[in-house]
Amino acid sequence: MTDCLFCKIAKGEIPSDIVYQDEKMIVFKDINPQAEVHLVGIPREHYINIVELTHENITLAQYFLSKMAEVGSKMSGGNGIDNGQFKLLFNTGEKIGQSVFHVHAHILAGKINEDARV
């Protein structure tokens, strides 16, 4: 898709504030955070959402949900925040609030906005 936010983040076009990345994934901070840790993961390949990620290629799905699991962990407990605990979101579909067509998942630690929407 050449003109995915995220698949030009992915591929280094745009910049950003990169966290954790290897050949399948890349995250990276949110750039409107919501909460005191706001990451925002993606796979490299384009994906619309979850659901399509688990019906085309389980094992990147099975990859992406672990290494997700693992930074989320990571981030909100190295930084002293919850003591690892964290919440992992995904939004399906525009009626829910996916804005950007690119399967995504947010990590979200720590103190969280009252009228956060992500």
Contents of the next structure:
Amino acid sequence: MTDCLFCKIAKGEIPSDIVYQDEKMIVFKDINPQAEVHLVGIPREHYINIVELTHENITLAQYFLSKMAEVGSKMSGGNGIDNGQFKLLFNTGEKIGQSVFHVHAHILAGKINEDARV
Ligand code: AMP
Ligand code: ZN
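Switching conditions: you have the form predicted on its own, so give me the form predicted together with adenosine monophosphate.
Every chain and every other molecule in the complex is listed next, the one we just looked at coming first.
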């Protein structure tokens, strides 16, 4: 999708601090972190939310979810942060707090801001 922020990040047209990437997906640091570790993971392909992704491409959804669990588990291990303990969440819909309409999962680990939006 031409006018999508996360499509642009996936294509490298907008810079991001990448922690994991492969041919199907990319995980980068959230620009406005709400926790000691706050990452955002996206499939490179554009789907508006996790419901659409699961409905339209279950194979990619399964790959994405399992890879996010793996990245979350690894990334929450460093800097004295408790090993393998993290939140994995999808804001789905504007009223619940989704602001970018390209499916993404947040990984939050370590100390989380008390007034975190996510
Ligand atoms: P959500 O509010 O669930 O739609 O999450 C979107 C997330 O993307 C927010 O936590 C933003 O801080 C984050 N975000 C927006 N723009 C960027 C960017 N250019 N690089 C990294 N993270 C971003
Ligand atoms: Zn997109």
